[in-house]
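Presented below, as structure tokens, is a lone chain in the form predicted on its own.
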Amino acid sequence: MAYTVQDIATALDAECYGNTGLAIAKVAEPASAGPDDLALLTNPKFVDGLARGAARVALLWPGADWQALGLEAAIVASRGRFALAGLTAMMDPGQHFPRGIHETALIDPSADLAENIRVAPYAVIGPRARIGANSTIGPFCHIGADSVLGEGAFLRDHVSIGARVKIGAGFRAQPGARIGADGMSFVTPEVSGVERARGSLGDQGDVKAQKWARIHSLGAVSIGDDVEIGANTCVDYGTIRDTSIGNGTKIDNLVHVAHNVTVGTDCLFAAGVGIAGSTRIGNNVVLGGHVGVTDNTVIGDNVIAGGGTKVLSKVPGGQVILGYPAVKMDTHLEMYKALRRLPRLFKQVAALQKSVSKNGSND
């Protein structure tokens, strides 16, 4: 669908200039933009790319001279990257799932589906499941018994929602997301080597063969409103109480949220994050790629953990951390600089030792 420059500017609450009646078919980077595209040029350091493309209109940074750039029209937003959120929502072509309920979908007669729901081919909806209005259930999805999805849910293909899971409005899940897997809870008849090693910080005592007994997951998963879950991410059931994720939290691909974890509101987890069982994470916490968090610990509000950080103990609110083990980011950077200097330091110490030894022999 095409929009005029004026349509886009109005939707983004932005200013527009020039020929505002130009129709825009899609969005493109400046160097590859065609005459019917909107070039994204919100940072002046990429301005050289505009000359390599054929764009007539661009989304520009405040104060840009659009006429000097050879454009016929321009849209100017006070914060270009934020404007990109609304712009991409307008221009998203979608997944083209069919309207209505496909004839191959298997829906239990006791399930409760509200109005205006799309159910794509081969989806399965279990007993007593409830799905809110204006939701989309993609191909090969599974919605378990007694589960609840709020209004406006959008599930891509192959998403699994386990029994008893409760999810709020505006939920979005990418392909292969698994909500409601059993937690990894196993126990041995006697105290295990793992328990001994943890208590002693290394010594597991006499090593004996161990057989593991399953602790079943009686809890479920509770997810708030406006939450997004990435592709192939897993959120486990709680053991007794629910694993929970607060409103507005966004989780990337290949993330694992283990049993009994509590995640606050408006958190952001990048790809590869692993959060071990019974950990509590506050509000507005950002975890970079491949951050690992140990079990039974606490991360306070507004913590930011850089990529690859390993959190082994409690983190107070507001800290910016990095490293393995996690320390304040500025401390880690100083430690890293010192580590890089070690080879030179060893050479200097060796030279000093040689000099002292030589001088001593002369005496």
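Take the two forms, superpose them, and find the largest set of C-alpha atoms that agree within 1.5 Å; that set is the rigid core. All of these numbers come straight from a predicted model, not from anything done at the bench. Positions refer to the first chain, counted from 1. Compared with the form predicted in complex with another copy of the chain:
Core-aligned CA deviation for residue 23 between the two forms: less than 2 Å. Once the cores line up, the CA of residue 10 ends up less than 2 angstroms apart between the two forms.
Based on the form predicted on its own presented above, generate the structure block for the form predicted in complex with another copy of the chain.
A lone chain is what you will see next.
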């Protein structure tokens, strides 16, 4: 972490000014920055913090007057939030897992590990698994039989990769991610109340107790390149075909992706999202926290769903949606405003009834 202001500016493809040879210890918020820290000040709204800290150099918004701010040096990025990606990648302190393959790691003799791989203590790699070069397998990870991880995988601790899972390059998994749990698929010997209630929108017919028979998962999970899976998130096997996640998709913590689901490229799922079985999610779809999507439906490309949205039916591409059940965001706002005004409406109608009744009695 011995980067100078110039090093950082060069890496970010940003402009720098002043004493660009200053060495940066770490990145800090303006108010808590020490004299060797780079203060992060990409929004003029937070400029007051600078005076409370001791920063001599800051990452600033375009047009900022670094000298007037009393700084010795500055980096200026045209889109500060985007520059933060490069900056934090440079300064990431990491997890300090031991280098090399730890003596307690159990690697099946038939597994195939490429060069420059870290395998942390108490990791287990099963038969015929293949791990790409420059990968890190964290402590207590289990890599199942016949699974494939592409180059540059980084698995934190306690990650499960089930048998036969195929993952592309640049994969990241947070602690406790579960890729390849069995799909939750059960069936009754005769048509069930659930099947009838779905067909009739609410009538389950004659209630009859039945046992559930298990449908095993013969499919696996296929994940593209540059995918990230959050802590304790679960991606289930498909039933016959694979559950699949496209290139560049990023998934937060505690998300559920059920059997047979297809997720497109460059999607973003916030924490607590749940996608039920066999649903298809397009490309560049953004789902907010706690969003749920019903089974066997389709969400088009570029859909954005606000936090808590529950999608109960198909959503065309490009829509911005909210609510339970999901509707277009402007429709939701209109419905909601009407609901807030509803108690008043009741009063108005009561007054009208009185008035009309009086008018009527005049007939």
